[in-house]
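Taking the form predicted on its own, here's one chain by itself in structure tokens.
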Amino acid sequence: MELSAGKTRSRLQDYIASVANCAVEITELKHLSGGAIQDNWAVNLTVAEGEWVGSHELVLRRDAPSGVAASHGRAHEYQLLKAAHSAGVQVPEPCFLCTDTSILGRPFFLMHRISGEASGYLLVKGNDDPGLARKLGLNLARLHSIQPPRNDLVFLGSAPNDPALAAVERYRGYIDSLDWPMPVLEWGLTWLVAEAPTPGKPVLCHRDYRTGNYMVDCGELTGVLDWEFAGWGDRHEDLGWFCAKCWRFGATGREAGGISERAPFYEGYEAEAGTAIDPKAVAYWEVMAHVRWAVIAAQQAARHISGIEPSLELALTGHVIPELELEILKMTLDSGHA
């Protein structure tokens, strides 16, 4: 169902008016770039009276036609966003959730739009930004203050007894479901089993906390985006994902997301969390990060190859796999535990 169609615009306007209990006019509805796993739209609207009187800039997030294994739908992502917002995490404030597929064809939710830049390649340009890195560490620690059990997050299931081994089993299953052999990833998974650290207390992990998934406006963090992979896990998983070389966007010398050295990021985290980071555990989860990203890239390419969702973006994603495989070999063979 095409959102730009007048009938669909009218349906969305009527829906917002009903849940907000006020007269609403949508002044702009525009598709946003990016979002291979979800469909994003800018929604500008005006409200003539009541609690919402004035102009508002929102974002509508709708399920894409096909998804990736382990990716949450919009209803669950909305609940995650609400939980994070309540914990003081810098995120866009969620507004409404709609699971009625008769409105726009697929479930969607609305959230307040935040300002700033999210492009990883632009954010890593220029000098180190230890202040931003520290804020990102603090923000992540606030997220990790959310721990099971949580009635509002029951859809996440029980926390795994060993998050590392559970991740290995999950990724091995994804590889086995593909139609082509991936021996380097199989080797990486074997190494991850042999080197698995002692599990820590489970926390809510974003699982895609990295440069490119947060927005910055004039040097200030305005919000963390894309919660579709969140789940219970080891806190070092998010720390390793953020610091992994594959998410530095070419600024490989700045090990904290391509924006800074690690120290400010770690300091911000430890100051807010009140617990020390284990550098060896972070290094382990950086290997896991490269394996996981390679698996996701293969899944994205498979969506294109299958013909279900022809897309140049999805097809090109598969071309990052050889570089990731090379890095996996470097990290594991140089570790002294091969």
Second form
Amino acid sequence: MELSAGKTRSRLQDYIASVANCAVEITELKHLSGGAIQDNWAVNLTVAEGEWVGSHELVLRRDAPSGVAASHGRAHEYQLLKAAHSAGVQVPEPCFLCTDTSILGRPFFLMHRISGEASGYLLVKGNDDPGLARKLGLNLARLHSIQPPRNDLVFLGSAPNDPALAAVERYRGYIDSLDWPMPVLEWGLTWLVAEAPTPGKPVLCHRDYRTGNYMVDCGELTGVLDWEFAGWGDRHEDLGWFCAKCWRFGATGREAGGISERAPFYEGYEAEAGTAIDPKAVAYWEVMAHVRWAVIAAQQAARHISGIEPSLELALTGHVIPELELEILKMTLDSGHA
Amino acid sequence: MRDRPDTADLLKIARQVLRNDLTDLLPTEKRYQALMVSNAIAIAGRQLGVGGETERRELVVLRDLLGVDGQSEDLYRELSARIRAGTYAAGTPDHARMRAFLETITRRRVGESNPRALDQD
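Next up, can you give the form predicted together with its partner chain of this protein, since the form predicted on its own came first?
Let's see the whole complex now, leading with the same chain.
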């Protein structure tokens, strides 16, 4: 359903008016480029009176016609954004969710539009930015203050007893479904079983908290994006994913996401969380991060190889696997056990 | 016999034309795709350059390590299954030898897919 078509646009406008309980005018409606998982639109509107009086620049996120199994639909993503926003995490403020498919054909929600740069390659080109790293640490700690049980997040299921071993099982399952021998990833997974840390208290993990998934405007963090993989897990999983060498966009010397040293990122986190980070557990989850990214890369390459989705980008993604694997071999060498 | 210039030479000159003469003429939003094409040609050229002899040598080592015969795909399947089963886990006799083998094949593969990652070592 093309949103900008007259009828759909007026149906959307009427719907927003019914939620706001007053006259609303959509002044702009434009499709935004985005991933294959979502369908995003820029919506500008004017509200005549009441609580939301004034002009607003929003984003409408609608489920794509075909969802990706491992990611949340818009209804769940809306709940996650609301929970994160209430916990004080810098995110685009969610406005409301519509699950009535008679309006736009598929569920959607509206959130405030944030501005800034998200490209990892551009962000790591700037100067060392300890202030940004500290802010990202603080925001991650606020996210991790969300802990089960939560009635608003029941769709996340129950927290795994041992997040590390649960992840190992998941990635072994993915490798088996690819039917593609990956001995170095198996080597890493064997190490991850042997070295699994004692599970900590479960927290809400973002699971893709890294440079490239947050927006920065004039040096200020404007929002953390891409919540579709969030779930209950170990706090060190997000910390390790953020610091993993594969997410430094070539700025390998700056261990906190290619933007700064680790210290300010850890300090920002610890000051807010009131909990000390276990550096050994972070190192463990950095190995897991490389395994996870390699498995995802193999899945993406398989989409090209199978002929389902011929794509040069997916084909080249398969070629990031060797360097991830070399890193896995290096990281698992010095533990004294492996 | 094949006619010259050979595959590697053709890929090399095709990539040069793309990079030196064509990429800058493209609209900005299409340059990324040209870079991806150039990268794909480079990987293909490096894979050709390594050739079958290296893989044959690797398979000789792998057959010896596993103590079984078979084709490449079967051997790597067997290897993966054994690693998962813990056959080469830390503390086992063949642990260090197997790790060295994995590092050898992985370095060769990085050399084909992204040799710059080897420079950062």
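Numbering follows the first chain given and starts at 1. As the structure is a computational prediction, the values presented were derived from the model and not from experiment. C-alpha atoms forming the largest set that superposes within 1.5 Å between two forms make up the rigid core.
**Q** When the rigid core is used for the superposition, does residue 287 move between these two forms (threshold: C-alpha shift of 2 Å or more)?
**A** No; that C-alpha moves by less than 2 Å between these two forms.
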